[in-house]
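Just one chain follows, in the form predicted alone, and it is written as structure tokens.
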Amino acid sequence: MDTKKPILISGIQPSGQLHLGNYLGALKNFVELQNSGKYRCYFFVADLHSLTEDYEPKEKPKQVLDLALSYLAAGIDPKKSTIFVQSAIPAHAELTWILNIITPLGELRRMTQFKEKSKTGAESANVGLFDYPVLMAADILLYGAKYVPVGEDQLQHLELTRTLARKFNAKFPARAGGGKTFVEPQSLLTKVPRLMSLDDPTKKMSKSRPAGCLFLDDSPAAIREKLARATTDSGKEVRYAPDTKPGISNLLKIHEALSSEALQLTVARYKNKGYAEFKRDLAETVIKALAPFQAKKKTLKAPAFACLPAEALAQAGLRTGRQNSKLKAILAAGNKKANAVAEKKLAEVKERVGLF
């Protein structure tokens, strides 16, 4: 790998099916971003975040697997990335807290999105949930990451990381020649268009609403049957006008990320057509996007791709057993190359701010 090529760093939370918006935003971007030649990338599983939100603890092992099934099934390679788990590198948990004691309580109040997932009273909610902007920060400096893939709703967060980076070089200054600790990263914005949920246009496609998801492992029949039942906007005009046809015009927006075909074109077409028309191949479109994802992680899935031999295993320190044990093996071996950058950066940190 190219030593002198920036760093970039993403990560997903595995807390459910992966949504088209997850795709579109971010898995889609990761393998483009990965094949650009540009950057050397990390990608990582992020299950410390995802434990902010109810959950089954015994359902988290299959997520996180999942997850990464559906990132090698995406083309993600780990030949050209880094692909890891969040928990298994302590040194994540480790600088949040260092972090901690330079952020500011104020910062942390007005991020936005606590202010959504808190509700129902902020006194209530869990405080990961309100250190969330800090653990990202670690996630992204532990790395020397200097740019990161995000959607907008995350530019506040990452601007904390900044913020949070400056703060530290100048209050822990490096010897004579050291250099600063910390790298400022820049955000790397996503072009993919927010989608919204299909049974409730002025809401974001999200897992807590499955029956507005089209979700990646969905079925024919079921990409068929939830664009079937979409809710779209009174009239039978197939135009782009989100403020007054938001229902359809999320399914345009929807249709131009899949296609080959520009948002003008497909109004066109579809000029004296009715919603039904336009939703029956707005799903074979989806269907069709979506089909080389599914096999190969159903590909990815099988016993022939899972098998490795037991000495391998223990090399990686893995449990023998057939299934999902290369998938193990892949992580083991990103695991391996994280903890190492991270460990020598935490040391770092540890000696500017005087522990030993």
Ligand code: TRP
Second form
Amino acid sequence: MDTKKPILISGIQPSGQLHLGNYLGALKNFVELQNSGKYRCYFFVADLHSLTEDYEPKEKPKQVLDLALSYLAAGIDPKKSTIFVQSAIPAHAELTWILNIITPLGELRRMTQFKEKSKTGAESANVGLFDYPVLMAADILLYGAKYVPVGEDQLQHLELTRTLARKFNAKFPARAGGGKTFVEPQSLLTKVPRLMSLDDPTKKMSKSRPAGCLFLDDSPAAIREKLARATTDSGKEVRYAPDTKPGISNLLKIHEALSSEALQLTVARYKNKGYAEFKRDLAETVIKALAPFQAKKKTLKAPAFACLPAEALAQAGLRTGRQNSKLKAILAAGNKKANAVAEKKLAEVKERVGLF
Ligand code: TRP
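Cool, the form predicted alone is there; where's the form predicted in complex with the ligand?
Next comes the full complex, this chain leading.
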């Protein structure tokens, strides 16, 4: 790997199925950034973050592996990028603790995401939810990342990361000759379409409203049915007017995001054709767009891939199981690589703050 290229890092929480909004907003973008060849990329499964919300312990390992599988199926290539699992790298939690010491309570209290997620009462919200942005800062700072592709909702967390980096560097300067401990990261914001829920186009597409989501793993039949049922508006003209026709406008946006056709051309094509036909055609567009992802995921899951490099698994302390063993080997390798980088940074941090 070219050590001169800037480092880029991002993660997604494993908490249920990914939907089209996640794909267009994160995964697709990760793959493009990787393939640009301009960065040394790290992509991880933010499982520690995902524990801050209600979950079923039995489901978590499956969710972690499924997200990693989705990374690969979308085109993240372990030969080009480091793919790892957050909880497999102890340094994330350790650095979080150290950063906690320089994080003012007030900064965390004004985080929009915390305020939203603790709506039912900040007093009963778990401390992990409160500390979420500090863990995120640790994720980023451990790897010396210069760039962090995130959605708009994470910009405030990134700003905090920058503040903490600056504060740490000032408060715990290196000995003469040593460089700064942390790099101040920048966000890489991409313009992503804001997809709305199919069953209520005034709400964002979100896994908390499954009926309104197009999931990346949905079967063609499910996609056809969800789109046939999608809420549309009064009238029957296929036209883009988000304020007065939010339903059909959302479907037009989905079409635009997945096809190479400009929105106005689609509108022109469906002049005099009505909603039903557009919805039927859109279903086929979605099915076609997801097909390569779904096919790749299936292949990666197939038992044919279970012919495992047993030593690699044993080395990583994993049992040799047939299911997903190739995937586990990829993660074991990624974890090992990430751990070496993170441990090195943590050792530097510990020395600077006065720990053995
Ligand atoms: N909080 C991010 C989200 O929900 C996920 C995340 C955790 C992340 N750690 C990160 C993203 C570090 C970028 C870098 O989208």
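Computed from a predicted model, the values in this text were never measured in an experiment. Basically, rigid core = biggest C-alpha set you can superpose within 1.5 Å across the two forms. Residue numbers count along the first chain shown, from 1.
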My question is whether S260 is one of the residues whose C-alpha shifts by 2 Å or more between these two forms, given a fit on the rigid core.
no
K245: Cα shift of 2 Å or greater between these two forms (core-aligned):
yes
